[in-house]
Number of protein chains: 2
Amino acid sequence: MKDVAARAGVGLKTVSRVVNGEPGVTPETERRVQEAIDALGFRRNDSARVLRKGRTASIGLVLEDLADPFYGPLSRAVEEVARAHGALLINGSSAEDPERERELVLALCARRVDGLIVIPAGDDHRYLEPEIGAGMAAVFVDRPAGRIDADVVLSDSYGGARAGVAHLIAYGHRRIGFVGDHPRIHTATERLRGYRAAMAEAGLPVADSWVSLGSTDPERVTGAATAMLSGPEPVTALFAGNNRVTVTAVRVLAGLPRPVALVGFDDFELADLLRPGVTVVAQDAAALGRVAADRLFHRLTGATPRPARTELPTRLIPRGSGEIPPGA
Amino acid sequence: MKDVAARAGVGLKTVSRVVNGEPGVTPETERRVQEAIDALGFRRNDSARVLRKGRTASIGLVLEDLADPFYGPLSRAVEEVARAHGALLINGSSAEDPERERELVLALCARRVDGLIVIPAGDDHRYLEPEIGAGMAAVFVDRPAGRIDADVVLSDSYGGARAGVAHLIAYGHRRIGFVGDHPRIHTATERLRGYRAAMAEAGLPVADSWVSLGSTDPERVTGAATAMLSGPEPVTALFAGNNRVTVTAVRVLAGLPRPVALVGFDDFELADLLRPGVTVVAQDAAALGRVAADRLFHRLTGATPRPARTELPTRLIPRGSGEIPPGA
């Protein structure tokens, strides 16, 4: 740092301010210090990539919904790994809008985050290629990257849904409804694929009216679930494609005169204290975040493995709602 | 933009890249474009403060816990206001650590956010004075700023807790326990003050053993609640200081042979579907975020009102758990 200060013709305190991204330095001085740092190869630690331009290391996390509790443990796990590496975590939300995702990702890159963890809203991430080429590390989580070769950490959506639906079939159900998220969302279609596989394996037909994909807005989900539960041949069980759908389904079923079976993808707080307790296919959201962040920091500290796809197992937790027989 | 391009000696596309913070521009070119922008007074819109240095406008939100569902609607409301102003929202978490808060706030400032909304972990924000002096707008929400004069948006913690405890007293309770968050957190002490006021107004003494402040870790809360509910003169009702405490209290009470009354500060998902439904003192978390963000953008578009403190009302929602009489 003394060499940098001497070369830039400034005091040690000024070098420290620039390195730590603190205020009170003119752009001209910052540039002089930065040039001295570049010339001398000064680094705060030995990881060149973690500390581009000498600032406090930071990583970005792009979520799709700030208010979805599923992302709470995931974000916190990423933050814990970041902190263990002395880095700050900066979050943003795409609000499930591919254009917003791109805008946010590029804004974070422009703000010099060292790496990115992305829960993608879009299905084309070629816009990140120049950044990745320039040394940015990026890991995709919960959903795969589109049209680029990148690290991906997922839950086994297909296998989890298949096991959850097979569980309902084992309890005697033949007419099972599936209410899921938008069909453009990878996890929604994977879980639907799991549902169809379980039905096919049991030799059960699937009526078109038993499947509804779309927004997880409570009104949409209420309408879809209510329609499946009505008519001459109502479904006797529901499979809910994610925690937002499950919570609304619980509310719909609580208003019915007869018990209807329910299995939901994703665990959620208080699921065990409802009556009946809600049977779920649980993902380990914290593990998703931890594995993704570990992968990112592995790259940031200089490793360059080939991009890999990791799939974490899910776990069926029977609590009562998934063990209600048809016509109970 | 043409004038900027001509003065900097670059193409229009390059100016656009710099203005939007997109990659693919060398630092030297970026500096030339920036100097041309500064010289010509080019702005993407007429708000000089929103677009410092011509980048995409962004505001920062510093939370205290990424996994606390209370902050979901608050974050989303801030994001909606930001989006309506064409700005991006960048989040970070202090994890309730004042040093981390300071580090994160300054890192966001160094990354040129135009304004900040802070849920403070610390009680001394003089470190922000140089930033505010340099034109950064900052609004504090949920808890007040410490040792600086700044905009603050709060819920009426004192009044809400007082009304919630008075509700329990009205149902016949005389021995009421209070389990809250850390005493260094403003909302925790305000809610305790409300509890004490309600007890005093009813002429009821408060035994030391009925009050427990500390971490909202489930183990700590379980121990505190269990201790109050045991012994020769157990409390007959609990007041929970926030949603993290309430959720654990529900779990503790579900394991008891007799019903015990409970009122919690903060509403939470599914509170109405538990048996009994959980009576809460609800804050409007979305309104907190919206009011704070509106205040911030008011300043960012050039207004300079004196810093103000806004207190939003709370609302008691009776659902069953708060209407259980003593010895039921």
Given for the second form:
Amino acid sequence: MKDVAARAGVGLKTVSRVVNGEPGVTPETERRVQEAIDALGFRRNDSARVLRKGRTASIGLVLEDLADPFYGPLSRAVEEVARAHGALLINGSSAEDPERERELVLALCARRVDGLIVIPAGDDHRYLEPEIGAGMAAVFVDRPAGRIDADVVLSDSYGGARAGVAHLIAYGHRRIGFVGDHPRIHTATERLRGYRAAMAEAGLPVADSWVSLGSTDPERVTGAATAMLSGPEPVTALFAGNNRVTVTAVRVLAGLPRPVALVGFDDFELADLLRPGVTVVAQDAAALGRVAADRLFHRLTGATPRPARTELPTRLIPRGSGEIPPGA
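Could you please show the structure of the form predicted on its own, as a counterpart to the form predicted in complex with another copy of the chain just displayed?
Below you will find a single chain and nothing else.
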């Protein structure tokens, strides 16, 4: 900074103001300082800045799986909000492993990120209490935190699943199978609850063999769907609990001699180009990320409202697969 100041003919404080985007510098002076910065290849020392201000201008994002297409728009939205606040986004994947989530979150805390956005894999987040007590801001997305009181931004999994199953019932289906994710995951249990609610409201029974929760591995999903679609009284429709389950279900149904109705939770790429197009309950992943990031930066400004739960609506998109009647 001394070299920049000498070359531009200004004081150190003026260089600091230009580097940090602070007011009080004339356009001509700012131009001279910027020319000196460019000529000397000056870069701000962020480590020193952290020591001085106690802030790193960075936030952490912990996702379930970086390869899952659902998290692409969510991550991008968080990054855009962070960028608007002059912050760097650091993200990583828990691989749906609670211990890996804990290790990753605490590693980000050790690197002194200013705040965290977490899609939780575990159901006990008391390990974060010392960090939050020390001023760390944390917002949970898609699923609530476990055993601590924290901000959370969710989609209406219950209402979306209920609407999707009611849609199948409206087209005449009475035997509807549900294939979902692990039962320990909040979204899986909420979507199952919505499925059961829609069936109960229509006065329809639910056989144990019509419900399967577990890994979204294609082999497991294929086995579960095939079992439901076999036997003397197979289901006539499937409700898939997330995008990965839906994609596998599409492959299973493509190999059958008869059409079977399908509604999936989560939209996915090319769902509208298949024949028939796949009817889905769409959630707004970008809105989840944007609302969560806005909440985080609101807390980082010093605002300390009580932790809040925000639930965003879902949208049923009929495309053809959910409108196939029984016995078509």
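Positions refer to the first chain, counted from 1. Here the rigid core means the biggest group of C-alpha atoms that line up within 1.5 Å when the two forms are laid on top of each other. Being a predicted model, the structure only gives us computed values, none of them experimental.
- Core-aligned CA deviation for R299 between the two forms: less than 2 Å.
- When the rigid core is held fixed, the Cα atom of P313 travels less than 2 angstroms between the two forms.
- Once the rigid core is used as the reference frame, the Cα position of E30 differs between the two forms by 2 Å or more.
- Taking the core as reference, the Cα of G9 moves 21.0 angstrom between the two forms.
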